[in-house]
Every structure is written in structure tokens, then in C-alpha cells.
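In the form predicted on its own, a lone chain appears below as C-alpha cells.
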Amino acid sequence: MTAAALPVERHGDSLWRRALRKFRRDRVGMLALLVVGSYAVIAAGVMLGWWATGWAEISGPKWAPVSAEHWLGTNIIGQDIFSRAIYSTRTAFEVGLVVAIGATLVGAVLGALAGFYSATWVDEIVIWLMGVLDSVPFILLVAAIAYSLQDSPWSMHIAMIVTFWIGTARLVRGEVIKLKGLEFVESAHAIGLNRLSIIFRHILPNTFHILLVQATISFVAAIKSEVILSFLGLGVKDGMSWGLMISESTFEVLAGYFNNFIAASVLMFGLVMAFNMFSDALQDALDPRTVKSP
């Protein structure tokens, strides 16, 4: 690590410490983090096989009521609704994490390249690509990509990554345009570092606060999109999700059985709402305009 980058890194460390203290004082943000953490524990337990292992088994009669054996009753073919709803938490986290990481990485790389080479052909290509993707309504674009790649188990993930990177790229591009004129970047040029090293080792790490917030936003958007795509039959194929539960509940609601719909809707609402509040609190904590020295 060169001395040229040290002033910004020290400032960054100070910013992170102050942001952490501010976040800890945000009661809503801490409560949201606790709720998200609880969902994460549930998802981890499912992945490790601790619970919800029998989500696909027919363990009771058709539309069994709530009981000690079936905490939320059973669905139209006798599968336990509670196990299916818990298993769907794993699906939500899996999709959310893959899409958030993928979209953030793609947006960071393309945004950094566009910002560093602003007003050149590289910047024009990235801006043109963002404009083309933005011109198509979001859900139609995701559905079209997911449908065209439906033979792939990663079709839904790819579809969302292709559309979600745009917002991150725009923010990173603007930040890189600002950062590339600072003294530590000029010093890196002066000592002969190549451009890619300057971009990825010195400039991009200073946009991490933006990337972190954008990743949380992409996480929430991915969960909501997965529910929509699964409801339409373009999402999860081999497994269970809240979207599939809501889809199958459309027949049950007509017959007066609402447990399936309520279980999926409440769990999805709880995770999305908690993550939205966590994202807002994180954004406030990392905003350089509001983070003051103690």
C-alpha cells in the first residue's frame, strides 16, 4: 500500500468509526438489524438441515387446521405450511445475497471504469447501456430475461443482476469522477502506478460506503422480484418460496382457506420492512454530510 493512499484510508477509518457509533444510537436501525439477524438465523438453520427438512412431505390431511402438530395448518395436499414458510426464508436469503453481491460487483466495476474514463468512449458505452436497460420497464425486462433463460437454474438471478447494477453504477461513476481529481490519485499517477491499479486499489475502496448501501437495496429488491417471478411461474423451480406459496394460495383463498397466503405474506413483509429500515439507518449513518466528529 503506497503512502499516497494513506490520507484517504485514515479518513475512511475515522468515517467508519463515527458511522458505527451513529448507527448504534439509531434504535429503529438496531431493531431492524435484530429482526434481519433473526431471519438470517432461520435461513442458516434451514441450510444446515436443522429445521424445515420435511417441507415437501405430505404430513397431514387436506387443509388441516392450526394445531400442535401443524402450527399453521396444511395446504391443499396436506403439506405443513409452517415448514414451507420457514424453508422459503432460505430461498429469500439465497436469492437476495447472490443478486446483491452480483449486481453490486458489476455496478462497481462498470461505474468505476465509466467515472475514471469519463467523457471517453468507455464512459459513453456504459452510459448507453444503462440508458437502453432503463428504457424497458423493470419487471418486463426481468421477466423477459428469466423466460429466455428458464432452462438455467440461475436464470432468475442473472435477470435481476442484469437490471439491478444500473443504480450502483450511476452512483459509483459520480463518486469516482469526484475522487479521481483528489491529491492521493494524482500522487498515485506521479509514482507510476498503472490505471487499473489506481482504480481498483485506491479509488474504488473509497466508494465502499456507497456499495454497502446499494447492496442492501438490491437485496430487498431481489426478494420482492423473486416473489413476483415465482408467482408468475418464472422464478423458483426446484424448491419453495413465498412467491410459490402465494401462487398456490390463490386457489385456497377461493375455498376460504387463508393460512398459506397469510404465512407467506407476513414473513415476506417482516423481512422486507426490516431490511428497508436497516438500509435507511445504514444510509443515514454512512452519509458524510451527517457524520460529525465527536
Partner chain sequence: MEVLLYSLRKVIAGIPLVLGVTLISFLLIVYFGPDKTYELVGKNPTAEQIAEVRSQLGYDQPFVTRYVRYLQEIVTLDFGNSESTDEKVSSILARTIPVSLLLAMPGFILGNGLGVALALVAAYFRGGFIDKLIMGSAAVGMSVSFLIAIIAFQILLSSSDGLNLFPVRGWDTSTPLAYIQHVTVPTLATVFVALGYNTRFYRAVIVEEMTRDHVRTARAFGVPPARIFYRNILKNSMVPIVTRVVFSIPLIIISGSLLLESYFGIPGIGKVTYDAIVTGDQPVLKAVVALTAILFVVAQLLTDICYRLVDPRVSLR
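Now that you have shown the form predicted on its own, what about the form predicted together with its partner chain?
Here you get just the chain by itself.
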């Protein structure tokens, strides 16, 4: 028995095709995707060592103005702001992707288990865990995790995953409760598939539209949180990020040097804004209520 033979899969298929059609017509969404794509190319270039390799070098005098050599000037110790801002794109994608994928996976698995075993102890525990984690202030959680991991560079990522999976899990849980009453799940039971295979091979794939949108939301939240955590000294430990640049710049702006602040802020704003728009367009395109067609 293959998944393709089940009726809801076919329905899912046409949902995706319709969503794709609708997304293509959404000009704002397409533009946002283009912008996000450009950032991704920049980040990939950094990763492959094509550009911004000299971000850590002291390559000029302190606070050099904008010039052909230093496109956006230099910072307080003479590092090139442009290459630092470009390099930080890679950090943003790294944080965003790790957190988005991690939080979505955890949210999907726990949400699906809670939904499938709704009103049993499994569900109770997941709900309790969500309530508990919601009640711990985010920054405290990061700090506490940083402690217990002995200042590991991943403590920020882990703390974000630990917090961000909750939203995804709530939605997946609700959807799975809806799906498990449907015919195709009952027929899967009837032909004796085991439970885990029903949950993860047949039910979870039908929540993929939720997961995709939630992943984009987590991505944005991660990039925004990174800035604040790095400023507080709880974020990026080695390397460079927009958050670190902005923290550096808090001294510079009081002395009247804005290049560092503006470079990091504008680049970050562009990515977050584009990603938000992309996320909205995606949500619109995938919303079965707006794809209403008889």
C-alpha cells in the first residue's frame, strides 16, 4: 500500500499545485522570494570563501570614511564594515536555518504525538511541557542553557529551538486531531499499519503546509532574537553577526559614527522584511480557505 493510493494525498497534491499557482501570481511574494534568494547567494558565497574573507582584518585607520577601498568605511578599530556586514549574512542564515529546522522538527514530532494520542498521558505531558517552557522568560532560558552547556557556541541555537517549537507543535497537534478522524487514517488502521508509520508516513506529511510556514516564522524570529542576545552577550560567541555589529555600534553612534549601525540595521531589516513578506505570501497561498474553488 503506497501513500499515493490514499485519497487525501491526492487532495494534498492539488493543494500544492493551487498554492504554487497562487504564489506565482502574488507579486509581493515573488519579489520577497527574489530578495531572500539574493541574500542566500551572498551567504553561500561567504561560506565558500568567495568574498568577505577579510572581515576580521584591521585594514585601515579607525573610523575611516566611505571610500573605494572601504565601501562603508571602517569601525572603531579599523575593520572594513562592508565585509563584516556581508559576512554576517552567513551567520544570519546559519542561525536562522539551524533554528528553523530544529524547532520545526521538534514541533512536528511532539505536536503529532500529542495530537495522535490526544487526551492521553502523552498529550498531557506535551501540553504541560509547552506551558512550562512558555512561562520561563526567553532570555533567562538562554542564559540558563548557556550555563549548563558551559558556554557552548550552540547554546543560543538550542535555547531558541527549545522555545520556538511550541508554536509549531500547537498547530500541528490541532491539525493532527482533525486528520486522524479522516477516512484515510481509518483505512490505514484497518489494513493494520503500525501506529508510528501512520503518524509519520501518513498523517505528518499532510501537515507539511503548516510546517513550511512555521519554519519561515521561526527563521525570522531567530534572526531577530540573535541581535538582542548578541547585544546582551548571550548570542554569537565567535565570528561576526549583525547583532554583534550593532552592539559595537552603540558606542560609535554616541560619538557620531553611524556606518556600522546603518550597515547592519539595513541589511538585517531587508532580510527580515523580505522573509516576513515571503512567509505571508506562502501562508496566503497555502490557506485552504482563500483557495476556495468549487
